[in-house]
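Coming up is one lone chain in structure tokens, specifically the form predicted alone.
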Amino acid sequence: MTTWGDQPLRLRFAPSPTGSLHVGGARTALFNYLLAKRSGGSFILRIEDTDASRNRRESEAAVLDDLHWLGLSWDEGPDVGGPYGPYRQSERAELYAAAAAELLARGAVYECFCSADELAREQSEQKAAGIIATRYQGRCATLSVEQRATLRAEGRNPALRFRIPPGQTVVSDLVHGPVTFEHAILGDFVVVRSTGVPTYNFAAAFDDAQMAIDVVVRGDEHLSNTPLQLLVLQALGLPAPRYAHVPLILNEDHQKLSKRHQTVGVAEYRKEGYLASALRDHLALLGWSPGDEREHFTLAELTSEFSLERVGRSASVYNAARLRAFNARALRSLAPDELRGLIAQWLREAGYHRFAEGPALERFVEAYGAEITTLGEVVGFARRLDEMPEATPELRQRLSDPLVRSYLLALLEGAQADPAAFVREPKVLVAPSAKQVGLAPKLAYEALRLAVSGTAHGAPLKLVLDLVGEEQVLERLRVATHLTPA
């Protein structure tokens, strides 16, 4: 582990509440939490909500709920307080205003009156000239007092731009090592917009220093922001944290993971019935390695073993199939009573109360408990048990075969005589009915399962028939004997 002596470390997770918690953000939160807790330090939650048009308090609540579900609790934050608050950036306006005024007084920033159209035109001209890395050319950097007064009289509200000094900044990254940024290609950047709202690079840097953050662990996409933040802190005379930029997460097409392309929200996985332990394992192994082949950890084990030395530099691929396999394994590792309780909870919440208690629950768990890979799948199984199978073209084709129809009619006739006995022991009627019409036993059992559940394979047939119930079994057989080809 990267050592800081015996110093407890302060680390933070700072989401913007513009939607649900993305798995990339969840991994960032996990890594910060693990490093903080391993050092005996503090994990801080800060809400970066300066964009009033996009941030919603309900989104903030959802993010906090997802973090709690993952098992990540924080020592300081908007809901628990702490000595470095407020912990919402929207409540820190006075602090930012004072810091910006100090930067202006020191000459580290200057007023920029350029309009959005003027900035866009400048960028277009640079691109037309073959400049790929466009940057602000500093037209307002040398305005006189009179010129600024004239622009104000025109109704222009200035932004504040940071005056980039000559030279270079070396970021001593804890994952990548030293990374050098030449100031000549950075360009003077905005620290406070013309609306008075601070930008990310100003507010985040100031907050990290003001909240005494020791290490900032975040995604690689923020590496280019780091020299700007270091310059802000240097200009304010504030201490800088150490930085660790962890590799990007890619989808299976090796493109940046995006909500537009697949399910990647923590809330979505919760709704599908994934366990927090399975998602934690998968997130931890996206960029970090324990040094062996292990894939399952308790949160305490992750905390004791996590280190930045085992975080790689290459992008990681988010594998949905691997996550599903992790979840299936996690479900199998649950104590029987815990698994039964979770299945009952999902059944009740979906409205399938008749399967959620007593002997029916026991039979349901026996039938499907070993088969499910997510808890959400129990709802699909319950639906198939509770509803008449859909008469798909394939089902019609298979059950309308003359030989199969004759078998089903014979089976129905025998079952009507004693439905309870048939449901209890179907082979007593299946074998003679199949033999009577000359249907192979394997096809006979498949036809019965198709008629009752709509699928040719699955849980033990006796359990399926029992869960469907005597009356519905007879009704589904009657319907099946009347199906015609699509």
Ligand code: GLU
Second form
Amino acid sequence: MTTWGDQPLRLRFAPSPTGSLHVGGARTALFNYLLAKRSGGSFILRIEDTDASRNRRESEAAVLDDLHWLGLSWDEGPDVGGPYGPYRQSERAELYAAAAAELLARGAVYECFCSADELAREQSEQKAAGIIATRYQGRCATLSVEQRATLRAEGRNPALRFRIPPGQTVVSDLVHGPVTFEHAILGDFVVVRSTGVPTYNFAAAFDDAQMAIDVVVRGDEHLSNTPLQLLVLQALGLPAPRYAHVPLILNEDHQKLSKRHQTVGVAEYRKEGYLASALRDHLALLGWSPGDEREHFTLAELTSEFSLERVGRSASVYNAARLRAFNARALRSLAPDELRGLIAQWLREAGYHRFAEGPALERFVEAYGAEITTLGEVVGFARRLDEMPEATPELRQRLSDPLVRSYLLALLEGAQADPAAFVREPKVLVAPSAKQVGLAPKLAYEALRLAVSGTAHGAPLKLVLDLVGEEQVLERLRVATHLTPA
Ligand code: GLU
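Would you mind generating the form predicted together with the named molecule now that we have the form predicted alone?
What follows is the entire complex, opening with the chain shown before.
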């Protein structure tokens, strides 16, 4: 049982800004946010950017932007400050140096002079001996003062390694329950590299304590780091947070979700025109269950209902089709004005200003508003209205059938006489023109649509013709009557 009482809790999200925010990170952020807010506490954003070569300020900005878009605002962070700052690890070097000195003074860490080559050799020797979980053998654990001085004189800079004591560590995980780690399988690990840069396990553990974090929610992949972080905190005499490791997210083939195989970036979903509320619903349901069949929640509902008790232990499956369905539903549930406004915004941003206001916008929304599953689809529809359909072999095949051609010629003749009337009420001309040449009405309508928009089916014809515009309708019919078979 996770009983917190009424205490306001501090939780953090600690991304490494090496790319944009992905689905797994977004879910972690959401869960931390929800627990913090549910308790009336604080949500803290900490940027883990000690690995200078892989981190970029642009990635940090992108992550912040994606979090804002998801509606997850933080109370403390690199941009807003707060009482436990700085909130970028790259700006906390002095704090880490002081903590590392403390560890050294207490004998909890020792200087390790092993070079990368020596470590690699040690590792391959262990592998050759059939050891799978290779670990540092402690070569520098017992160096004398003189030996250290000699190595230093050789120009070697030491790393600091944590001296793992005998025994075991039990992680009382809030999702998994107690998990025991025998120290015998943990190698002495580096807390500060020879370059002076702290490692993740040291910096994150120290920061969690220094920032007074109560609960850490993060992905399962960090469960095995937790005993190391607990050991660091113990050695420093600092309080440890409680940990909740949430299950992996798998793809539909039950493999680890990967950027290579599917869209996993929050930014990509934004670009495709997903609504934050739909993505949030999907993220919330990756691992958490409300205990009933509901699939849609406001952020306030999630905040008041979310609990770790309802987070399962087994991996959750990321389902792109489900997210799409959520998005379609979210679009349908928008107020008409809001949907119209969003469609207009997407049209404007794509450069289709002529559909983005006035009666054209009304017609556009009437034609496609109920059909779209993402806002990005709006752009495809606008393009089809705006551009002459491409004369694909299939289009040529269908439109250059002699019967269809005669019908289109008849139709064109009638339309030229009064284009406005044709666009307003196409059936007045379609029916007699088709009859005149002996073409079935269904094929006649399809041919007109194909000629004007490149597809045989879709939004109400009157709306399509009106949006394409009289002049272009005539032009496209003219072109269609000249198509040669593929
Ligand atoms: N920077 C780490 C990551 O992005 C944070 C892990 C943690 O939450 O402790 O995986």
